[in-house]
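Here we start with a single chain on its own, the form predicted alone, put down as C-alpha cells.
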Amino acid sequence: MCGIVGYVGGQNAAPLLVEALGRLEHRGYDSAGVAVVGSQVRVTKRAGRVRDLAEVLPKRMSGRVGIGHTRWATHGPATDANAHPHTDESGAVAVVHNGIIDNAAALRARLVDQGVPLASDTDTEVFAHLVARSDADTLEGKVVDALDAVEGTYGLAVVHADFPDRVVVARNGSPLLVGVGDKEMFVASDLAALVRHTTTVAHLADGELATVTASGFTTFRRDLTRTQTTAREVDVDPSAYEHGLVDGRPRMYTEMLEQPASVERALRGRLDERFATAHLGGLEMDARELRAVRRVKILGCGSAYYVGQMGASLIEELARVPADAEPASEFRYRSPVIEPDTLYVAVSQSGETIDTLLAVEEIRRKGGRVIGLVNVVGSAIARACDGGIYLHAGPEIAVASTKALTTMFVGFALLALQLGRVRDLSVADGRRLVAGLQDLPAQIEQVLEGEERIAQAAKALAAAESLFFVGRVRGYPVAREGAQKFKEISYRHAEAYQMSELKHGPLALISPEVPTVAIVPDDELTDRNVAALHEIAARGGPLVVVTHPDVDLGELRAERIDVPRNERELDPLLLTVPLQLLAYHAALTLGHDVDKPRNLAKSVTVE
C-alpha cells in the first residue's frame, strides 16, 4: 500500500517524481502528490490518480530535490487536504509516510493545545509539525527528535527548506530503498519506481535512517551512530516492471500466460533425478536438521494463506509431518506457543506484507526457526528469516496474484519432497514426484489453451450476485483461492465451502440464482464429490465443474472444464489455473479494471 519516491540530483525533480509514482500505481492508492525544494518547498497534491496530479502540476515547479507519494487512506477520506506530502504551518517541512502512527490522536491533541493549526485528518501531518518544532541543528537531528515522539510503523522521507541539498529517510516496518545513480540518488518504497533509472540499491533495515544527497548516502541509527548498509546491483529486467496494457491486454493476463515459464524457473536447478529429491540450499538446513522437524506451521495472508493450506497438505502427505496453515494477521495476537522443533514458513509475494513480517519477528523473538517463501530478493521478510526459498516468478504487477501463487505451490512441493526424502518417502515416490513437477509447465500451458471455453463459463457466472466455490480435502484450498480471485476482481460475492459441509447449512442458499464452481479431481473422493453435485443440481443450482477428463459426471447438467492429470499431490496447482481465467473473464465481462481492483493494494504494508 502507499508509495514513496524521492530524488536528489541534477535534473528537475517534479517530472521524475510523477513518472516514478506512475510505476507504483499497482500498489493501490487514492491520492498523489509531490514536494519540490527550490527557493522554498512547493507542494502539489490531488485526490485521484497520478494522471490527475500530472494535469495540475505547475510547469515552473522547478527544483532538484523532491519527494512524492501515492496514498491509500487510513486516517481520513481521499481528499486533496489528506493527500501527501504534508507540511508544517510555515511550509518549510514536507513529509511523505507509509505506515501508521499509533499515537497520532494524542499528538494531534497536544499540537492543537499548543495552537498549531492542523490542515488534514491524517496521522502523518503531526510528523511534519514535530520536525519543524525540533531545536536540533541538523535535519537528521530534527527527524530523530520527531521519531522519538511517535509510536507505530513507518517508511518516511523528509525535506526541509533550510537543508535544500538532501532528503532524510527512515524505516520501521515499512520498506524503503535507496537507489544509486550517476551523481544523482533516488528513494523509493518499491524497486519498480527505480528500475528505469538504476538497479543499484540499498535496502534500509528497521530502525535505520539515511541521509541522501546527490553525491551519495549515509545510513545511521536513531542515536546518530553510523551503520554500514551498502548498495548492491539487483539482477532485474527493467521492462518487466512496465505497467499498463501489454499487447492490448492487462498485466494480469500476461502474468497468467507467464506461468509455464515462471514454474520452469522455480524448478531450475532444484530437482535431483539421481536421488529423487529436491535441493533447496537457501533453507540453510542439512539432512539432520530437516529430520529433526516435528511440525510445520505456514503463515501467510490472502492468497498466500490459501496456497499455504495446499502446502500443508503436501507436507503431510509426502513427509508425514503434521502441518497446518494459519493467517499471519491473526498469529501474533494470540500469543502463540513457539516450539523449538517446529519449522515456521512465512509466505509473501512481495516479502513486505506487514502482518507476515510481524509474525516472523514474533517467532524470532521467541527463539523459533522460520524460513521465507518470497518472490522479492532483499525484501524485509527475506532478510528477517533464517533461510528460505525464492520463487523466481519475476515481477508481478497485477494486484491479483497468479504466477507468484503457482510458484509458491511449487516451492511447497519442493520443500515437501526434500522433507519426505530425508524421512520415509521412497525412491519410487520421489521419482514419481520429480517427473510430475517436470511435467507442470507443459500442463499449465495446456490449461491456458482452453481459455475460450473457460471464458464462456465466466460470462454466465458474471451475471450472478453470489457464488459458491466448493472442494474437498486437496480441493478445498483450491476452492478458497478461486473464491478469492473471483471476489477481488469481479466484485461478486464468492464464498468457499468444503463439499462435505454443504448439508450442514450452506445448502439452504442453493437456488437457480446461485451458481456453484466445484473442484472435482480424479482421486479417492471422486464418487462422494459427484454425489454432492447431484444434491446441488437437484435444487436447481447451476454448476461449473473443474475436473479431470476421466471423471464420469453421469447425467449431471454442468459446464465442464477439464484439466490434465498429474500426480494427485500436485493436481491442486493445475485445478487452480482455470479459476484464475474464470475470475479474469468475469471481471472483463463486467467492465472492471482487473489490474487495479477497488479498495485493494498489491503490497499490504499497514496492519
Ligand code: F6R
The other form holds:
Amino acid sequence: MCGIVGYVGGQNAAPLLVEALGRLEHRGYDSAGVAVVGSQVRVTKRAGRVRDLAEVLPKRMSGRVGIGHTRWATHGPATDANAHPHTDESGAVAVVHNGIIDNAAALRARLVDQGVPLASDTDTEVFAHLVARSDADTLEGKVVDALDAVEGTYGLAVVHADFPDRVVVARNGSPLLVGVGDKEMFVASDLAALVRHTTTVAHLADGELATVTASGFTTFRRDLTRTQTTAREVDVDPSAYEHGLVDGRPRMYTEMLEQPASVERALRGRLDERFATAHLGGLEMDARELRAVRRVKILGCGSAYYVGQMGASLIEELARVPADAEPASEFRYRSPVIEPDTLYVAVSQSGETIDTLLAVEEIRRKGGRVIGLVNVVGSAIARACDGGIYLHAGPEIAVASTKALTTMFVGFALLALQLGRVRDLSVADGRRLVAGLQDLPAQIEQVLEGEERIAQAAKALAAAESLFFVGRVRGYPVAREGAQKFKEISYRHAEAYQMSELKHGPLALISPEVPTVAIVPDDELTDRNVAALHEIAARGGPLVVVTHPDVDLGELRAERIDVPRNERELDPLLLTVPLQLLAYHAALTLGHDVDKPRNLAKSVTVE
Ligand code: F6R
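Since the one above is the form predicted alone, can you give the form predicted in complex with the ligand too?
Below, the chain from earlier opens the complete complex, with every other chain and molecule after it.
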C-alpha cells in the first residue's frame, strides 16, 4: 500500500525520489507524486504508475530536498488531485502520508467553514493546511501543532518553503525509517526504497518524530523532548530487493525457488539434536512459562491466517495444547476474552498488516502475552510483541506470498516442538520431528523439480472459470492456501472446502466444467478421501490430486502430483508447494502480471 520516500543532500532530489518510488511498486498503489524544495515547493503528481510520473516530471524541477509518495486510494478515487504530496493553498507546505486520519471529516468541515479551499478528497490534505496555519516558529513546532489536532494512524513527511534544509517526519502506527548516507539522508516507509543508497537505518518508534537534514537527524517526541533513537547497520543483501524479472522470470518464481534455502535459514541454529527439541531464544519464555500455557491463539490475515491454521494443528498434535487460528481482522472486533494463560501468536510476513498489529496492541492492552512470527526485522508487529521468532525468509517482493509462508510453517513447527518437549512429547517423537525438519529443504527441492508436470496440470485448470480446492483436517488449510494463491494471481474463482462437507451442498456444483484440486496425504483419512474423489469423478468433475507416492487411487481418472513424504505433522508444507506452482503456471497461461495482481497490495496497512 502507500509508500513514502524522502531525500536531503547534495543530489538533485526529484529523479532520486522517483527511482526510490519505483522500488516501492510491489506494495501496490494507484498514483504517485513528488515535492521538491527549491526557491519554492514544487509538486508533480499523477494517477497511474511511477513511470507515468517520471514522464511528466519537469526537466528543471531542481532542489536537493524532497519527499515522494505512492498512494493506494482510501479517501477519494485515484485521481491526480488526490495523489500525494498535498499542499496548503499557498503551496508553501507539502505533505505525504501513510495511514488514515480518523477525524478528517470534522477537520475538513472546519477548514471549509474557515473559507479554506480544499483541492482533494483526501484526509491528508487537512494536515498540510494545519501545518500552514500553525504559528509556531519552527517546522517541528508546526508539525506538532498539526499532530495535536489529528486522530488516527500515520507515517508522514513534511517539507516547507520557509525551512528549506529539512524534512520533518512523524510516526504513529505506519512504519518510517531514516537512512544515513554520506552527507545525505534518506527517509522511507520500507527498507526496499533505501537499500540502494544505504543500509544504515534508524526505525522510528510510534509517537516519535525526526528532523532530517543533510548532516544528520534528531528524534523527538510530541512535547519536543529529545529521544535517543540511533541508526544501525542492517544485515541485508541489496540485490534481494531488486524488482522486475530475474532471468526473464517474475519474482514470485525466484521466491518459490528460494524456498529450500529460506527454510534452511529459518531452521539454522534452532534445532537441538541432543535433547530432540528446538531453541527459540527470541520467545523470551523459560520452560516454566512454556509449561504454564493452557491455550494457543494464532492471529494473522489472508495466507498468514491459513498457515496459522496449519500451525494450530502442529501445536495441538505435538504439544497437546488446545490451539486455533483466527483472522486478526475479525478477532479485534468481537471483544475477545483475553486469558492470562493463553499464548497469543501474531503471524505476519511484512510485520505491517494493520489488522494484525491492532490485534496485538489490543491483547497487550488487556494484559495478554503475544509472540510474533514475523519476517521483516524491526517491523511494527515485531516491535509490538513481547518476543518472537524471526522467519529469515529474506525480502519477499512478489505480492503473492510463497517463501515467507513456508518459513512461517517452519516457525510454527519449531514452536510446537519446543512447547511439546517441555510437556509430554517423547524424546523419540522429538527426534522424529527434528529429523523431519532437517529433511524439508531437500524435499522442497524435489517438489520444485516436478514443475513440468504441474505446469501441464495448471494449463488445463486455467481454462476453468471456477474450481474447488478440497482437503481434510491437516489438508484443509493446505487447500485454503492453494485456493487463495490461485485466485490471487489467476483471477479464477477458487473455493476451498473440507472434502467431508462436499456432500452437504457443494457437490451440486461439480460438473465437467468445474475441476477439483484435492489434497490427499497418506494418513488415517486416505481411504475416505479417495472415496470422495470417486464421487467427484462419477459426476464428471476433472481432478488434480496432490498426494503421496504410496496412495493408491485405483481406477480414478485424475492428474496426479506426488510429493515426498515427511512426518505426517510436517506434510502440509510439502503439499503446499505444488499449489504455488499450480497458481503460478495458471496465471502465466492466462497472461497475467504475476508479481502485481490487480487490486492487491503487498502490505495491507489500512483497515
Ligand atoms: C497472499 C498474501 C496475503 C498476505 C496477508 C498478510 O499471498 O500475500 O494474503 O498473507 O495480506 O500479510 P502479512 O503476512 O504481511 O501480514
